[in-house]
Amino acid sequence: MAEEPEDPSKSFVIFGRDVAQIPCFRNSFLYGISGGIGIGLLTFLGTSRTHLSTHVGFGSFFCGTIVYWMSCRYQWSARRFEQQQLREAMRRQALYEGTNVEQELDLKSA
């Protein structure tokens, strides 16, 4: 029987989307999980109440993941917008290079 070689690039798929391709997904969950575990453990050490510490740990996991996700996606969107603007400016520069329009733009910017 021939065994199929395992594909090392297998990834986790949720709702038909590869989560490895979603920007900020990995870091958001890693920070959320570590923050939830840390705050849950500190709550347990401080109060010795397991029910409360699990609720606090899960709540901090959820809030930490959402907050980091939103800030990361905002920064990612801002960088992507700037890259699109730069790409368009470079395309226009290549289009206008050596024409009268380029000279007029140089005079206006000076």
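Between two forms, the rigid core is defined as the largest C-alpha subset superposing within 1.5 Å. Every value quoted in this text rests on a predicted model; they were computed, and no experiment measured them. Positions refer to the first chain, counted from 1. Compared with the form predicted in complex with its partner chain:
- After superposing the rigid core, the Cα of R17 is displaced by 2 Å or more between the two forms.
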Given for the second form:
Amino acid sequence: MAEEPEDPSKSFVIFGRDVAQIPCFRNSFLYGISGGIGIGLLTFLGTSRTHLSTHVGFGSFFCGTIVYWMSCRYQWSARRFEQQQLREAMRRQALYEGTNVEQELDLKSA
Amino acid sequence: MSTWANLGLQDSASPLMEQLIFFHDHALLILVMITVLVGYLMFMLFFNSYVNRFLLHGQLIEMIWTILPAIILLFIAMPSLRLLYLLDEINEPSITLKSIGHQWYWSYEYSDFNNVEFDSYMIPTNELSNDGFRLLDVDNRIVLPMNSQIRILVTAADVIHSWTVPALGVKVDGTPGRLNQTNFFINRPGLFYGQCSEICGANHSFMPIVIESVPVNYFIKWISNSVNS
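Provide the structure of the form predicted in complex with its partner chain, given the form predicted on its own shown above.
Below is the whole assembly, all chains and molecules, this chain first.
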């Protein structure tokens, strides 16, 4: 569920901030709103109670948005950290290539 | 930099500011969702049919609206504490800058390099060039190397000032008789603007800060020229 870099052609500016570029934002609301509408409609089909269906639909939107956001942001953050570690390791590998430090590291990992 | 009607945070120029922006987005989404929830509950009052006139208590709902906010607060507190400790890390600065606040200008000292010192005054509007930024540009900018850990020591000579650069997520009070220290790391070249953030008299709004972030070799060239001149 971790996001690729956001599509720059999708832009949604609120108070000067392009919120579509915030990682996980767009998908959180898309899934939340569509899930809320879907579950609300299904509840209405099953119960024919409008008030209850509205409450269920809104509750689904609320819980769905927040739960998806939390899990997506956590995974995005973990993946970003791994990417930074990888970038640093590649930089160090280029720095230490052909030196004693590289040989010691090879011995340790062997 | 800030322009008129800017409501949000500036683009980050520092990894810590980047993390602050991520946390801000996270906390703001939770707050927006809570606001939407409260708005929905208020809106549904229009369709209320007053069927619970003799309602005395509701154990289940009381439990829900106690435990749910506690869980939400946990999800705000955990990244907040992580960021708090991250901001406190000290990472062997390669250069130290001293910043002294005066009424109404900043003076800077690079003690590592043969005591390079200079004052930084705001450029008055009537002396500003056509491409200058009103109330933000200064005569002498602070030049700092990018991709280097920088320590800054802030103090003041007369009254309390505050050295601020929003793009770096730095705000440090300069108090007379006290040295406040903080570290930052600039990860891209450019000009970063800030303004004094503690009321210090008539010209409190007219003592800005400008950092010019340059590659290390340019910084070395600049500091050599400053030492020689």
